[in-house]
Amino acid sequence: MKAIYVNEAWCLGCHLCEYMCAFANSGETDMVRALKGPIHPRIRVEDGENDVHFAVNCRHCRDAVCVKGCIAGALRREGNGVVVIDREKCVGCFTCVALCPYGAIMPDGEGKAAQKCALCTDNLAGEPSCAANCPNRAIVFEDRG
């Protein structure tokens, strides 16, 4: 399965795929309108030390302790390996929130139910927006087996 990595040394910390993941989960067709005010991003990059940048993402594990904590049965694993989350039956407990091990899912803008990458599977064919548009290539989408 394709995967999302990150090759924390490339990063330049300028948080380009954030806003390009909200643009591309955002349903709108105007980036201005849709990144106007607070951004929404299913992809988020952490600053550390010593000029070190890296994105934090869903990983899709294959044994998803978020999957099976949900308590709605709102997470499930597709055919394709991706993990998805079915916003009509979150309840927005944030359980997977707190049992994800990498931080990798977070409460949507409203504060009512979860989100976490899908991997662009739900709004584009492809690449995913923050592999497709990260200039320094520090964000790839490729299987390594």
Second form
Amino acid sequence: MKAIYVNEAWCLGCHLCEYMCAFANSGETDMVRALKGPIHPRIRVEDGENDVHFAVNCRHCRDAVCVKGCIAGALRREGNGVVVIDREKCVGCFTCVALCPYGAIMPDGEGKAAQKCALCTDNLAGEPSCAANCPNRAIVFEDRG
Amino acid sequence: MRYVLIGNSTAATFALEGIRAVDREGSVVIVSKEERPAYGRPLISYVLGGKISPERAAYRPADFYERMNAEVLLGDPAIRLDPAAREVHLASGKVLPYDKLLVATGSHPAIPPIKGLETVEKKFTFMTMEDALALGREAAGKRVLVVGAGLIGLKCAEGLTGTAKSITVADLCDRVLPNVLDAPAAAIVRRVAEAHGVSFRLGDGTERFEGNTAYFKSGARTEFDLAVIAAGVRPATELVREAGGATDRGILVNERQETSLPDVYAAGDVCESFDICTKRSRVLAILPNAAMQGDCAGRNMAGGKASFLNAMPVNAVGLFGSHIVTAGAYEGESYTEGEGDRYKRLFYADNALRGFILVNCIEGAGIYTSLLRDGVPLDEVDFERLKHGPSLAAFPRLVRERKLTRRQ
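Requested next: the structure of the form predicted together with the partner chain (the form predicted alone having been shown above).
In what comes next, the whole complex appears, and the chain from above leads the way.
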């Protein structure tokens, strides 16, 4: 399946992907309005020592431990391989947060439910917005198996 | 191939999915003592609290059993297992022949032998949706005594706030959630629960009941209208035990989830697993473990080759707006930080993370869990960085690249 992959050698640490993710998932058409106040992106950029930067979002694992751990049956794998969360079913226990080895699922802005990347299949962005807008192609959306 | 699954909660659901990942053809019959399709069992406290409807607690979509081509017999408990004849006998008298059987019967509430318990007019346990609905019908405006300050007792107490007139949680242990929290973390949870109107009587055993009065070892007494007995659980091993299968506290299984009886598998809270953190076989009655065991059992029942080798305790729970994640064993040296309602303690020994307790600082906790599950040597990561917060930046570049540049 096509998924997000990152190349940390090319990541500038600009955090633009976080803003584009928050905008794409805001449901707003106006970027200024979407990004007012603290943002709650589903991708996060880690800034390490020695100018190391890289973005992390859901790996859509074949054997997704978050799906197994979900107490509500809110997390599931779609036929196309994308791991999605039904936020109407999520009760915010955050067992998924306790299990994800990538730190790629997190409480949403209100802290009441979990949120995660669904490769922009759950918004109107089309192609994943983080990859489409990465200025240095450090984030790509492609099929590596 | 005829598959029979006894039980219809997490382990059986994942076993059904595991079977169908391998075998689309064989017949599957699921036997449940409960009257409703699978629901997220821990969600009963949210139903009690009026946060969700019982329908919204459904564990799978309405067409799940049809899509999985499985027959479900609700409200008809299995009462006997005949491994020689390969048959399961149900309470209704129905007899189900099987080629492969899964026992996923979960637990029974443990009822402590407290004197006079039979004189309590209104007493409840808190294991099933029916328990939650029955308690919800009775609790409004009542004084409730919850016996047991573990996960079940506290989630029940949380569900009752707002409707019950008063809630008192009693436990022989001197702190809440004694199985998963240390004293400072327990103090935080107790404080937030108290702020939501819950009273505690901790470190004081419930000695006897006389009708609606509980007498404690200290001599104190509490009047109540309803009592909830939340004093732990015991694995429902009786079917396998009475059929001659090996059991200890739970049913004993190997890494393929096979019991000692031929073609009989077990998964979920009813069976033991080898805990990689304490290095011993024990019952790990947590939902992710049930799912992993169920998946493994189902695949093997259908002829696949699956092993479940990395069982470990991981608990995540929200209580009164606070969020707690714990995992592993609390031994060795520890690193602690915290302020106010935020608390973190990491336990480490012999170059490995052994366990952790996080209260209200849970983001990225799964990275810590992966250090435990994968047994990552601490000298291969930047542990100083990890102490301050979970991050992939603390891993060596090559390890990180494997995680982020390949399909997982």
